[in-house]
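The chain below stands alone, shown as structure tokens; this is the form predicted on its own.
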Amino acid sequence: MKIGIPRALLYHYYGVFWEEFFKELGHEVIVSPHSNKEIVDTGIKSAVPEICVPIKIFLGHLKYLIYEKNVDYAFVPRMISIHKGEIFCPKFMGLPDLVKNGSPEISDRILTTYIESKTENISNYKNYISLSDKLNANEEDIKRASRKANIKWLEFRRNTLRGIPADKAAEMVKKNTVYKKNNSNNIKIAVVGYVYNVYDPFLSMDILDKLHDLNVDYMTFEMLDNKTIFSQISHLKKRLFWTFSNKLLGAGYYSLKNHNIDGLIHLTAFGCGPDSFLGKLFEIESDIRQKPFMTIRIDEHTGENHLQTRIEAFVDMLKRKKEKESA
């Protein structure tokens, strides 16, 4: 059986696993290609005009997928919580219900469970047993897979621990390639956005290649271990409902009041309620801490030449900075 998984929103922090699982199960899995104008144009066209450009770019892929590979079923999960207490934006928790009464021609061919866990391991089998029938699988063969695909993702983890960009840590654990960060740089700058807007080429514009190009060192936030991360909104009275949010902003106000750390980036897409009050609390915490802040916002229409004169700017005013506090 042809399993499509679309390469948008969280396939770049959970697609080492679910790739490894479908697989362990012994079904071809297909990976929507990098997204490019066409498939963004497709989802732009399934999707109402509101909603957020991520959600939209996943239904492009989903489409690809469906029309372009004829894959017998899509994987479309529904991200319930992973941190007690806290929940994934109501997009990615109702997404299968966007999908199916969006495009009710294709919910038949849509794969979906609940996934809900006390941390970001998602691997308990529990979260997968009810694709068992549609997988031709029983009990202990999603237990087996679980297993087999979770040793893969927390090697990608420890790659990011490392420093290693995720899509980079992705592919040294699938294709068992090297990857050597070069740290050597005068300036460095956090990036802090969700993984689906950094690493998604055509969304981003491919900021990280940008900055090393411009000889400048990043940080994003799964470079940090959560105990870091949490431990810099552990003062807050109420922390936000969204645990990839809050992972941001424990990596925000990190990368603010971390010396070695010499501006920060907020990349967020047009729409995004979550960001709405990240973006504010980076401003508030940047007047503080009197570091360099910037706000990108991109959507399907940001484009490349605009991007590209606002980061140069930024780099050429860090560099600037510091030179004159050397002096």
Contents of the next structure:
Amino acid sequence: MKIGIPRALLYHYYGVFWEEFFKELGHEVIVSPHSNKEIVDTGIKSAVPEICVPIKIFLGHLKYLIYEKNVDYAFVPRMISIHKGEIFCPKFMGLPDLVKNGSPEISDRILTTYIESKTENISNYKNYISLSDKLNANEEDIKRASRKANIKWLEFRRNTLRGIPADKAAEMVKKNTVYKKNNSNNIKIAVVGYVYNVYDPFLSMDILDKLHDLNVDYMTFEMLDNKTIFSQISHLKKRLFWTFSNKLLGAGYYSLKNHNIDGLIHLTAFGCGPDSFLGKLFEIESDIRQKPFMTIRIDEHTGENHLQTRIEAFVDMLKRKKEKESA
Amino acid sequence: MSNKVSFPYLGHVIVYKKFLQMMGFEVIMPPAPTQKTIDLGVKYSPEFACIPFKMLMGNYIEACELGANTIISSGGHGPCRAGFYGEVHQRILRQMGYDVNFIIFDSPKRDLFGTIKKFFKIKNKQSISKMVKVSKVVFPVLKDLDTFEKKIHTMIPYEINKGQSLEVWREIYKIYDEVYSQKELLEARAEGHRMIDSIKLRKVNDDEKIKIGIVGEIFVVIEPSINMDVENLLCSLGCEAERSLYLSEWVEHNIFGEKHEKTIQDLGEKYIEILIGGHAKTTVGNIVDFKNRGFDGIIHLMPFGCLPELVSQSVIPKITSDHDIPVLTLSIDEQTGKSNNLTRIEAFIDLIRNKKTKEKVFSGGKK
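Please supply the coordinates for the form predicted together with its partner chain, as a counterpart to the form predicted on its own shown previously.
First the chain shown before, then all remaining chains and molecules of the complex.
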């Protein structure tokens, strides 16, 4: 069977796992290409206008897989929780509902399952057992496949913790390539944003590469281990409800405190609900810590120049600040 | 320092005032929201926060200006943003220089000890029996007000003396504002019923009535100052209007564990499988429920960018075609210009009216 995985939303974090999982069960896996204008346009047409871009893009990828690649099933997981006591944004929890009822004509080609876990390791086979009928697999197969997939995913996570950005880290696992990370005395910027924004070249307009070209080192949240992240927000009376938002919050607080990091860029999608609060929390904290902070809000527009200008200006400012301080 | 207590402006505010006053607090009544409230809220809130957040922000700032130093509100357990309002509001108010405490009631499941501590703060050194006694007055007041309001909105379209029903409603509200004991409650109730019965109505056949249900996120559904007073608007266009949410029902569901909302949610299960926070599943269930009860159309209200309601908005086309019920979604933000939405609502009602007439003609007037 041909199984399609949309290159959107949490594919950028769990893609390594899901790809390996379906391959191990003997299916052909087709991942949609990087977002392009066509995919995005399809997505925009399929969604209600107000919803955030990442969801629109997801729908675009989904339709691409079904109509262009003729996959038998496309995988749309219902993400519920990957941390004890925390859940996902409502749009993730209702994603299959949104897809099935929003586009009823493709509802029988959707492969969906509840993913619920106490930690971010989602390899428990029980999460996938409901797929066994559609995938023609028995319990043993599912167990074996999730075990194998987990090995790959853990390798991916080890790579990211070594400071390799998630897209490169996934490539290393899949293709056995090597990624050289250069250590330098450049200025370092923390880019805080969800994986599906940062690693979607269409949305983020390759912000990480742009920084790289400017001789800037960068850090993203998946390069920090969970312990470091959660120790940053343990003093909060009430944490956010959304796991990835909490991770961003922890990573943001960490970089605002850490002297090796010169500035913080918050990359957020237009209309992102959790980020509206997150951004305010960063704003307040950056005031206290006296650290440069910039919000970049992205949407389906494609004009790239303004982004280039803003990043260059931000970087120039940080460089001058650093020179002044060291002089 | 004595506690000067205030609270969110939502729905029948006299009820919260009454409860806190009777528990012996000094209450700062938040001013009714105006354009200034919205402007203040928008100015100090994150740009993409939803409209309830911004309204409450303005609301709290105005209350703080009047000297409030404690704000009581309800929390939540996500994943809707509303559960985190208090935390952010407090930080923003502190940054603005107001020294204000928040008492936010979360689900006891999340923080049992904290809830008990907050309960004692609310108890304000009064006895438990006093609290029970107070609740026994305050809750029926809330329930009565909701019942009367519901009733009024089925009468306005047919009243003979234009404006009489609303006049009566304002009178009733005033009477209930003075209720502080069981005896006064009973008197007020009798008086309320008498006044309602005195309203003269045109006789209208049932098949000529147009009934519109209002569903959506609790804040924009309940608070008239932000939803263009949509109920009365609908009434003025000659329709009966009923909301899916009344505060007394919310209290019954969340505090007394009443089952009505659960059955509504079950109706929505086909479209949204699990609770995804906010009122999404209830919204969807209510649309089906209204249809089953013979309503002619639904107005779906949501704050711009509301996370759960965006999911319900996405599934509504399916419900409309499954159940043959027209739904108009209006997304509400700080733009207060009415005419845009007014035009859409008028057009919507015209469509429904035409549809009804057509059905009647084609069924040979038998229906």
